[in-house]
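In structure tokens, the next block holds one chain alone, the form predicted on its own.
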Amino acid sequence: MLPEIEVRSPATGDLVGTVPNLDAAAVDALVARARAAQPAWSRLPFGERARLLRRYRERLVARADEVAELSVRETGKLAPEALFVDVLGTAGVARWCARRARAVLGRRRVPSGFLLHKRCYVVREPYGVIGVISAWNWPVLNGMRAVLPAIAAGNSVVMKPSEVAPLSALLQREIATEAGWPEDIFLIATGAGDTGRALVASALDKISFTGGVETGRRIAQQAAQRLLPVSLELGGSDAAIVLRGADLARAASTIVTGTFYNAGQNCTSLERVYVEASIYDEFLARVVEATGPLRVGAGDAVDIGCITTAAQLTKIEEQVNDAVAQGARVLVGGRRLPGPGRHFAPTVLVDVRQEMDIIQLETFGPVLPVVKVRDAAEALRLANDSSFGLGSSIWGPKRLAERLVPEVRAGMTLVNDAVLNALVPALPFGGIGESGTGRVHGDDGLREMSWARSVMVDRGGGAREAALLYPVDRLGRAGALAAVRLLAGRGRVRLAGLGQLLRHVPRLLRRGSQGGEQ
């Protein structure tokens, strides 16, 4: 056991609380407890698990203000942000899992093809013990959107929250226990990086990680040593494309919100905007007009809260300064703000080139580069010029915008909207490329926490396959070819196969009779 970790408010520097920094032995002990509790949990009917998920949702909403306040104190976000995303978003996932688990994970009949005398079905089975490593930017939703489908699927969970915001995770376990969840099906392993590495190395059956690309890559490499299944929800550098015919007032207002919400500390924040030249000036003017009055600080009378970590604030500042040094111009903001707390002014950049870090890397802060392009084709080319592939946004006439959706290399695309898809629990959430693998939310999120078992049952009284297949020369090459033509062919080919097989029947009967005499 290592020294305790202090959790301090990024807005005031005040101590919020302390948590243990667990070592490998302590992590292994938690996993062992979760392992022992999982079989009984997995045997519960779907209806009982759903009841406990609904009960968790009820208790979460009953304690919404307390949950949001702790999220605010740990991360420096604003209370409405915490209420809408951490509380409302998590409540939505709980409801979805409770309603859909039976339909998605229960027994599903499948066709048996030409084997008409067989009955086939698929069931989804829990992995066992799932390890969840979550990020700090949404300390409730980021963890619980993996925990809830894992629990619904019959797994137990050991979650390692970010050391920046672990108290919110402990509160969620308290709420789950209050809702009647069994004691050891949801456990929290608090600690720093070594605790996370210990969790990945422990006797887990799967790991689900939300966080940065480099950490995700290390987890995947560590897990690969023993072929541990991994789901990775990593970063993004989401692009918005604004085309002629777009509602520029709504586009500018929504893109500003999609960039600066939670001080830009969202994996799906809009970090690049490509605007057709004919509407560029008007769109840019509207963005500057919407950005200028935004208030930064802490409390109820501001629009943008804190940058949660000192390292993140430094990264934002370095990327903006690097862009300016290479010729970008700041129209609004562009600097960290003086005074208490960690704050960066909402920033609009122009004259930004595609090769700059501010475009190619994830900024994770309140920075909006606006780039002029010739047409939709150039916008698509530049939007897809990224190692990431998480979210995207297309603005323009609806039919045109929807036609372009398949051209965007991203796991999620919004048409004439931004970021709100994260609050729709039915929509799978995740990306491609360096944005990760696997999905949370939706039916895919439930499948992610289970594996498929295929079952085939003989109905009895059907053909005896073994008598046809062995000895091999009983059916022979000609008989096998006739069967293939009958079962898989069409039209004349199928009729020919039937005729060949009928001509082959006397041979089969003769061989069978000889076999019986032996």
The other form holds:
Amino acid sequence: MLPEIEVRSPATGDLVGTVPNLDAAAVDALVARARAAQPAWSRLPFGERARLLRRYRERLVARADEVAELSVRETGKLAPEALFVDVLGTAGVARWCARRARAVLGRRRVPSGFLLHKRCYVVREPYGVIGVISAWNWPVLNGMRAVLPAIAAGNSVVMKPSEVAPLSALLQREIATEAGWPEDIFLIATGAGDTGRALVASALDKISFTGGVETGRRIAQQAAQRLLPVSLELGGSDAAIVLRGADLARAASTIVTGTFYNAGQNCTSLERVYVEASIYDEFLARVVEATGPLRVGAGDAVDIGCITTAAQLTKIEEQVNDAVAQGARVLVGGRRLPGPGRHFAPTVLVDVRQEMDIIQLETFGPVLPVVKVRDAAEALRLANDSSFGLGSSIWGPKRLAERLVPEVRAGMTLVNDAVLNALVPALPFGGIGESGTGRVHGDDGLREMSWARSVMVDRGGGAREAALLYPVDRLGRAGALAAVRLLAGRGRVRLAGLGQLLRHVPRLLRRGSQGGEQ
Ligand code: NAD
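Next up, can you give the form predicted in complex with nicotinamide-adenine-dinucleotide of this protein, since the form predicted on its own came first?
Now the complete complex, all chains and molecules, led by this one.
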């Protein structure tokens, strides 16, 4: 195991920094510190935790340029991308958690049903120490969207950021400390996959993972050994469906953005577009027209930045080449670009078939396959023919498009829009199928970091139900049946139950007094 990991800029190859590659003992020590700090943190009132979350948001925004610049240097994305998603997106989650934690997690009265002499409520309790393992594509938001609700709920966190972009995570801890968070409630375990494995094996109470399907599967298997709760935000191959009657100018430009933003390295990037035959030619012409002028490179005067890792660039290239070898045609791009930096040209593909890897696998790159379909039914069938179920996008007349929403097999569906839901902190974010389980963002994101404690309090005074239950023959089978009819029946059944129970009362009283004499 290498003692250190070098972080190099995908745009220039320059060294951005080095971080320790922590072993299991070091990870265990961090978890122990987080464990020791958690009880005091969880005892703070919601208001105080919310104040510290708001303070974190203020410091994050105050240092926005520096945060974005580091994300750019680690991943090769563009500064506006880092500002909008890593900074603005994270600030939104912090605000949501500060605002909603008390309402979502605080004491909630629930009806006590027919047990009128009880008072019932639910409180959401923190798990304890949460392990967060995150991916590199949004090095701030990917981790912090799990860290912030965990912290808001009263947990402490040990985060293992991606080895590709760990410096952004260390900067987040620095900002949180500056905001006044207690020293040990948010700790960072830098390292590669083995460090992540050690974190899952450590004395955690829950793991929240963002990354690829295969790693997610491995983590779920490892966690299953000791029934460690897991939430998984995994990959996707999001489909867009474009129907007759859609605003094609808006559909084409938004789908182009939804595919190429961050060089396609978004879990909810659009990876395949199914277009009704009657509008296919016009839609395709508009997509080609919008893609052609996109500038690739680094700096402020380009539209598409780097492919962050060499492995990712190879994967994109192989999938495109494989599709072409099987008969797909490249209308725009289709190839790796010369350096400096790792780049792939924004690519539009046609004559793509459903069974090709470019459709069935996650590409995670700037590639847009456009497929002609007969009608909405065929579009839905092909969109749903995927092991993933993360995001989706339907374009068409609003009422028709909204009617189709329940037909799409995906955790998130946008109507006449693409990818922007990630910037709405109220909307739960996550997938179904191989795209994972659990949610970040929204009230569900806060619930994900807590468990429900049920509390029932006897109001005191009234009849003791134990006296009704024991000895069993005091009420007997007939009395129990009458009670069930009264309490759960309707109309005549209920009335009959009442009558039967009333007939039972003298017997109950008599037996009751006999019971008292013993
Ligand atoms: P990855 O699965 O290779 O790595 C993710 C993290 O897991 C890294 O921190 C890595 O070090 C760690 N890891 C690797 N092996 C491990 C192990 N055995 N045990 C514990 N941790 C281990 O993914 P990546 O390449 O960093 O990210 C790209 C993937 O993330 C894509 O599939 C993308 O779709 C997905 N992603 C999903 C979402 C979402 O919200 N659903 C968001 C962003 C990225």
